[in-house]
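Read the single chain below, which is given as structure tokens and is the form predicted alone.
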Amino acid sequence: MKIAIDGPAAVGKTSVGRALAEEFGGRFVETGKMYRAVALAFDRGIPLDEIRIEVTTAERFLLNGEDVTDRLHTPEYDQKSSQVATLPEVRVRLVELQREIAEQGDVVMEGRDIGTVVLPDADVKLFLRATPEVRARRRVAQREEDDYEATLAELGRRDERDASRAVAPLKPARDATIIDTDRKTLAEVISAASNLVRERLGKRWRGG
């Protein structure tokens, strides 16, 4: 089972991912993570060649066989993992080890290119979307901040840095399923991507 889940940053990606993991079985990841761990091997002076991230099935990042999960979800990972994924070559690579984690065994998995590039042959393909603004609100209450402007800003300077990229722009799959999530509560997307689910794999889901 593959399920690939797309979107821009603060969609809800993580929670639906996470949701659907638990709930049809598989390991869950969280890709950007992965970016984030290959900016903090930049910051160690670590080539790219010589990066290697793994991901547990207790959802902990390894770098080079270290575990590095608590440093990656800052403001300051956030940004410089956009930066480095706009690299070509740094797309490869990950593209390679997320693959390699994907034939490991049933899995969910998260970020922006994850149905167009990364598992093209995915059983099931969803693409979340909301505006800027639903987004940056969602943002400011999950990290318990108050400043609405600069987290808008910087959800602006995100997109637009995903939408122009040369390689693997940020866009749905042909064949994905898009899932406007404004007007509906995460318990609401999280029903409809199972229900999709569901109706995808049929029986042959651990439950069906």
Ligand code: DC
Given for the second form:
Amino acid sequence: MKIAIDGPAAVGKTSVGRALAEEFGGRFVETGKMYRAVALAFDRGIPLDEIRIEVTTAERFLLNGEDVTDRLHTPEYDQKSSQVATLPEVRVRLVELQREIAEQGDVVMEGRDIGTVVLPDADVKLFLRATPEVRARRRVAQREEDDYEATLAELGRRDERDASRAVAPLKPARDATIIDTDRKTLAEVISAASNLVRERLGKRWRGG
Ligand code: DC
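Next up, the form predicted together with the named molecule, please; the one we just looked at was the form predicted alone.
Below is the entire complex, every chain and molecule, led by the chain shown above.
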């Protein structure tokens, strides 16, 4: 079974995705970390064709064998990953890796283009939305050192790049279910997403 979760930065995709993977038994894959790992590799002077990214089932991200997971979620790599994500050759490589992982078994995969490009045949497609202001507040709460105005501006720059890139711009797949999360708590969003998956999959999901 494949579940695709897409949406802009800091909308809650990771929390929702992990919760669904735990409830329904699939492997959770955060594809944004792959773009972050490529940005880190470029900083280290590694050319694209020598970059090898592996993702363990424990959600550790290896760059040419080194565990770089804890270096990826920083304001610096928020921006740099968003820039490398505009490069078609990077996207081709990462989409290939994402599809390989999805072929290995049940997955809950989150990103920007999972429902539209990576897994167009996903069993369930969710698209989470929230205003930039709400997302900035959530991000500030999550990363305690961040400043609200700077975070809002940072999200605006990434939204702009996500929406305007020529390859795989951020948009809901035609058959995605949109969840507006502005007025919902995380628990309410997870519950809405979980109900949707149950409805959609019925008895097909193991244990369902
Ligand atoms: O989800 P995230 O914030 O960790 O993603 C980092 C950047 O990677 C994001 O600004 C856009 C890009 N990205 C993408 O273009 N496609 C994906 N499937 C996932 C992330």
